[in-house]
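One chain follows as structure tokens, the form predicted on its own.
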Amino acid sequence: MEWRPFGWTGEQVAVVGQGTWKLPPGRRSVQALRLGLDLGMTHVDAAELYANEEVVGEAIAGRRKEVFLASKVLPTHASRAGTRTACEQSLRRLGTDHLDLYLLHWRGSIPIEETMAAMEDLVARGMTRFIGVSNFDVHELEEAQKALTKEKIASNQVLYHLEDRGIERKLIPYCAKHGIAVVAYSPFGHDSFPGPDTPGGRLLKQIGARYGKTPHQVALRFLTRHDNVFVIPKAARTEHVIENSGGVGWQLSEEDIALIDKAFPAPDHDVPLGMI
């Protein structure tokens, strides 16, 4: 596994980690968790929107210290006393003392003065060691840091894929420049991937072929070029988890980036930031 700085935080964070979201319940997914813990997959994300941090729990159990674990606040309970509920329920759920990272998993109502405030509390009290927002574009993840008056934004975690690069514009560069990671979730789209017969897709297959790797790896390198992005794919089957974490630990050269690139172009102009 290829592990790099996680943002401004200097933690070692693998790049390719584990989604969780619609990640059935079941002794499959667990095992396919700890298969891919054994791999170094030890960056596990989770949240309560996903009604099974149970089986994350399950999977980490005996072996908390490997993880990076992270979860997510629902917009509608991140109010002042809302957020801290609910990260005291994913900490009993995931059957630890504190989170890696707590995430506010989008922008709601509630203003975010407050799940700011709500925020710096949980690290004060040793319940998560960084923050972090979800899908959110640059001037909310200004307003986010601009509410903050000790801690700092540790990532932002967004739809990131290969029909989905708009991010590549303002938002890569702005959190580079910040020090903060960006966590690519749905890294294949969602159930989008370019298919064999695609000319997208052959081009993926051939230019995997030259290094032994799947069309799915290839994304996930092509993806993970940036050094301040990490991708969290999800897998449930144990040969899943086996490609995904060949997906780094290699390098595509510049030419076959270029030929990528062509294939999937990102956007000349500003797009709305995307979202699943």
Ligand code: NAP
Given for the second form:
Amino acid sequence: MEWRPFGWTGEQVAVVGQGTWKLPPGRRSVQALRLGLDLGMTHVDAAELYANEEVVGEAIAGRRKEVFLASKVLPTHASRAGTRTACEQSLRRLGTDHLDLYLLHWRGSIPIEETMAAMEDLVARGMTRFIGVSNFDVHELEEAQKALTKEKIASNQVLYHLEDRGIERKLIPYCAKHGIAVVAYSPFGHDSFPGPDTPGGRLLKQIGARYGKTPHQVALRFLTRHDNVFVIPKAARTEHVIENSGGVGWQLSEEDIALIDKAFPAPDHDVPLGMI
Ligand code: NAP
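Return the form predicted together with the ligand of this protein as a structure block, the form predicted on its own having already been given.
Complete assembly follows, chain above in first position.
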């Protein structure tokens, strides 16, 4: 595994972590997550929305110290009192007394000042070490940061994959400048990965062959070529878990990056932040 500092926190975090959305309950999922931990994919991304935090809890039982554990509050719960209750409930389901990172899942109608005050309170109580947001564009990040009086936003979790590269224009540079770790969700497009018979799919295969890597591994390496970007692919199948752990720890050449850039172009104008 490859590690890098998680924004201003300086915490060394695995570049490839593990998503858990739609990870079904059961032994297979617990085993997949544990295998991921064995392979160094110790950033585990949970959320109250996913209704499976107990699975994560079971997987990390006895291994909490190895894990960089993130969870998220739903915008509808993100009031002053609701945020604390939601966090308490996540902690109980995850079987731990603290998170490493707690995020507002997306912007809702509760004023950001209220949610951020609640988040600061969680840090003060030791319920989470760091706080952040998800699905926030630059202006929303600025508002969230302004609403904080003691803490700093540590991370923004956003959609980023080969066919949705809008965040490269302004969001990634903004986050780099302010020490905010970008966590790329749905790095395989949530089941819309370029097929082997498409021109893009063929190119990824061709490039991968030069390094002994698969198209999915090439995609993970391409997305994490910026040094403030982390990825959290979800994999219920053990062969996928193993494959994803090999998405980093090697480098694409400048020529190959240019070929991928051409096949999956970033937009040439500002676009609204993508969201799943
Ligand atoms: P994803 O990681 O882009 O794709 C998951 C799909 O790819 C699954 O069907 C998985 O199959 C398959 N897969 C995984 N590794 C593979 C490999 N090496 N080769 C071929 N197929 C592979 O999609 P995602 O779950 O939407 O995103 C990842 C995580 O990001 C989520 O689980 C969640 O934690 C987070 N997320 C956050 C938000 C947000 O709003 N903050 C939104 C969406 C997602 P198997 O499972 O069968 O192995």
